[in-house]
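The data below hold one chain only, encoded as structure tokens and taken in the form predicted on its own.
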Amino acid sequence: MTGERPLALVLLEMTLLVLAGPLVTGAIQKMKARLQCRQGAGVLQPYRDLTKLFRKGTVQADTASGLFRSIPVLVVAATVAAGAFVPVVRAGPPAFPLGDALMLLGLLALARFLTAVGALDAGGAFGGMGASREMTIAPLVEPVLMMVVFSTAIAAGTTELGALAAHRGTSWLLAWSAADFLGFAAMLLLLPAETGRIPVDNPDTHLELTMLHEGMLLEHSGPGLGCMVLASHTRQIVIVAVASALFFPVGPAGAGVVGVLVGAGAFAGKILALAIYLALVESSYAKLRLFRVPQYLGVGFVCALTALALRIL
């Protein structure tokens, strides 16, 4: 049973995404360590890192302007706001109109742009290099993600993620078509790129020749760096939740505590499955050279474009 999601539920889902973001990162790191025959840190290590960062002081470059201090707050605000558009425990549009998938993608693009502006504003060489590389990858990823959304929105007649999930209903497993398979394949190729992971980026290194997103964070410190890291965790779980809402919508969940718990359990299972996928990809492949990334993302573009064409035809 699906219906309108009250504003209180939307805010609860947004808060759940923010709180669970570091846990997803810790789970991926733990699975990677076990796949590589290492003990690894605990799944709660990202929370400890965030606590440490928020307790530290701030060091700022002399060349940075006053805008630099506000960049982390704006980035985390845009990313957290994007989480309000993703259905977590119940399908259906929100009772209070907030926006649709296009607004969500716009907020994520705004967060990416502000991160690059902050890296350039500090005047450091590594920040400028990371910003230029990030802005090179972004035009190859964001249009493909929009085509994946459009390919599913055509069938439902709406771009609101909650309504998209409700349109599939409880028979979504038996209603897959060729367009769904191609769109999901494109989404699987986009997930490592949007979350800054191998084979597109390596979140575990600060080497000059390999870092993209990490290069833009080197000038931040203390609470500012904590906000940027929290935004990265939240962006990751939001992207994974978008893939879950588009292709594996939440099951029937009635009103009340039991319905919320059932929906939250189903959501946790889907997020865990996609987190295992990311850990397997990172443990099975090496990072691509920067000039090979367009070829990799081109495969996702072809899949998304074909899925959109099949929907139109």
Second form
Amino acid sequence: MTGERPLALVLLEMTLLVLAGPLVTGAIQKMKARLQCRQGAGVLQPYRDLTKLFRKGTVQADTASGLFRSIPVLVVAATVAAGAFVPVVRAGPPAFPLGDALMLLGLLALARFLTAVGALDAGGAFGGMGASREMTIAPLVEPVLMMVVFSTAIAAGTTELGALAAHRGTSWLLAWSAADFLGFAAMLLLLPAETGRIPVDNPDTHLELTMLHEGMLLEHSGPGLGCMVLASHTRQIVIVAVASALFFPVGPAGAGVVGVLVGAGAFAGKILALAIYLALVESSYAKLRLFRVPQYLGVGFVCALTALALRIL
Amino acid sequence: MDVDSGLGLMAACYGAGALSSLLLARLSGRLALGVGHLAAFAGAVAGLGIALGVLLGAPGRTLTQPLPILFPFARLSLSVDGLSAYFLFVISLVAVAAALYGPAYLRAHSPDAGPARQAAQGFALNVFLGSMAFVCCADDALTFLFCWEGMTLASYVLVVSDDRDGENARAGLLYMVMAHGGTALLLVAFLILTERSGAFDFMALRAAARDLDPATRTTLFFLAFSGFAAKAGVVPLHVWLPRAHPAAPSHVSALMSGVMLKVAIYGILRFAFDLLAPVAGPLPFSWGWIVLFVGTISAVLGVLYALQQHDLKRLLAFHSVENIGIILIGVGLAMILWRQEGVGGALATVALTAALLHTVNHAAFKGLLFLGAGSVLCRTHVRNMEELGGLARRMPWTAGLFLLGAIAISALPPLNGFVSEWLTFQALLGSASRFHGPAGLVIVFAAAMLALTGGLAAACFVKAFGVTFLGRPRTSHAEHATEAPPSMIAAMVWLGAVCVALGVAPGYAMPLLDAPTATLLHGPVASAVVTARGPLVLSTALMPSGADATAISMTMVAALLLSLTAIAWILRRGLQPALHRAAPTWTCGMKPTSRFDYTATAFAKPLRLVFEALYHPRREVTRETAGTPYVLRRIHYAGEVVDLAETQVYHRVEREISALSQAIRARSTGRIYGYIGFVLGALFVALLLSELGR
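Give me the form predicted together with the partner chain now, not the form predicted on its own.
So here's everything in the complex, that chain up top.
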């Protein structure tokens, strides 16, 4: 069991996640481009996009309420705060309790709630369509994700992600039980849905018939849009980090700066593995019709429920 | 002032309010309304005082107050123990807001109301509040049933008081039938007990329940549970709720949804853990499991039906069905875990704490949401969301507070709804790892359904808030709306503050839950289990060993969220000064009108299709063409979603009853002698039966 993480480390890890978020998106885009035999933009492109957005002026819909301006701020704050609850460089619970997996999912849900509310504010049909579809998929994804968390939480006796990762220890596939495999399968099914990727959503499109998340961002511009984009990068890396905390073994624990660096390296490796998975899925499948998505998530639900059942039987 | 004399003061306030409303109406209706609500406010404040006095006083403190002897055969008394005080606290919390909100709302909503109606409203409100408070304080079956009936009748008067169409009268009738069906079941349960005890006071009933055989005990519990479930709006006994609650004036809707349903929860707790509980050992197996199952079903179906409503108040009423379900999940778990060998009392305390905390949380945010809906209603006179829109620019306070309530009810951090759902999840997870086999599966299923409920509630409130308050106004009613009067805003701010306080610093509210958990469970109290690590941290141990406890700190998370918001706010201003301008929303080159805004029906359509099996949606599209089928003049769309309980159960029962009534009608002569004959015959048969049974 790894020791506790002091508050400074928790905040450092959170900052690290936010800073690395766009890099993951850039890496996935690059890998997709290579898989499609294109050169593609550099992995640092998302950073360039963000700085450009934060330099721009804003155009706001004249029908939007006063709430509209604060939506991006609240969304990015909630998403980044969720990043404080995942262990990055070291496993183990934080020295002072902060939040657990349920709190993390709650904050991501809060961000999504506010995004959808913002989408309805401008009064265009695209925003409404995006919000409606997002809020159709979300209630179906969230319970499955919670059940995946529960299936590991019941074994570990806690829903705190740092402690969950510590409980996983350094055990790798050979030490997994059937419940772990099923839970991991459900997690792999959910990852594209939660990160807004094919086959559930398509991050590269602005066609009204195909988009979910992008539709909700249409009316944001300039720094506001920058906040929203940063929030979706952060959300992606947080979800991937949750998956790695739940199922991947923690890196070798060490003290001091060396330990932190080794932990960060191990973390980067885990995130890269899952990013490759996402890029492969995006390149090899087509987007599902909206009303086929519940069936897709149904498979994940069955996996997660079976994983939970195996834990308690 | 002393807490002991508080009960008399509270009764005096409500009584004076009721009487003065009736008497002053001859002088001026407005005066009657004002004085009536003022007295109700004073009564609610007195109620808060009593409740806090008992809850925060010495452990095990109980207030008792004998009542004047009205009947020679029964000793009547009031008693406020921990459980009573807690529910009195919940009632008074919302009653304060309702009394503050009422006068301005009634004046703005129905300015042409006559003094008779105003007198009736002032009178009924005081009777309603008083009887709710005294149901929880009753210490004998007669007082309990008398106040219970007073609560039903007064709320009926308030439901039909807003008589603009026959709809209210029909809703009131359905409410009366369902409520009295429930009361009849309660009456039977109480009569069976009193018949054994020979007295009406709870002490004697407890003694009589001690040597009941298990079958009778379980029958009595389910009689009482069904009676209370009808009042609480548990599926499938909920059909009256989405009709009656919206029909009442909005502050009364807030009371009915936020508080009256909780009185039924009080009844369930009082019967299960106190009156009918066996002397030792766990509660009978079937009780907790059935309550848990019924609660799960109510939670899911309540939110699913809420999603398809366009009427703002009706939507909120369906959400009460959902939240009662969530409370019952906690109650059911506590019943399962209580005194269970090898499980430990701490987990039962967590489950009960979750249920009780959700009781006050739901009272606060549902009260807030109903008051918000009332502000919209009194400024626009429209309840249908499809005719609203754009109100956030016109009613910023109402919109902001409604959003706060929406976030709280969707169980999102950092507000109070999340705290109680988190505790419920922890209790579910903790018990799932202890009950192996099928029992564990039921608990896991409940956890999955609770997760689904939270997600669907968020979807529903994005719709409710977005369609009502955002975008462009869809009708002139919405376009010309103005902000609600200050007293109404103040009432909402009070409930909003409760939501924030219970969300950000729930640890400080835990001592309030000590007395009820101690009264019911006789085990570890709430604050000793949940806030074992200080008031800033909520923690529960899922494993019996207590190792690896899960701990969160709502306060720390709120502080983190706040500081990140401040940082993001600076980021939002951009890296360099740049142009900000407003422009119309892009609508593909057409002139933007409110027709481009997504409607509530459209918003909920994907979920309607996903859950088609539960909705049986009916859709009718008629096209009016001009000569050829290619030129459309008009398209008329009508859609409807049915409530399965209503079509599958109630319509069938209704058909049977009307057939029976038709048959009886054919026999009825219309002559008074015939009816007297029937009455005498029935009396004779009843006497004969009772003689035979002896």
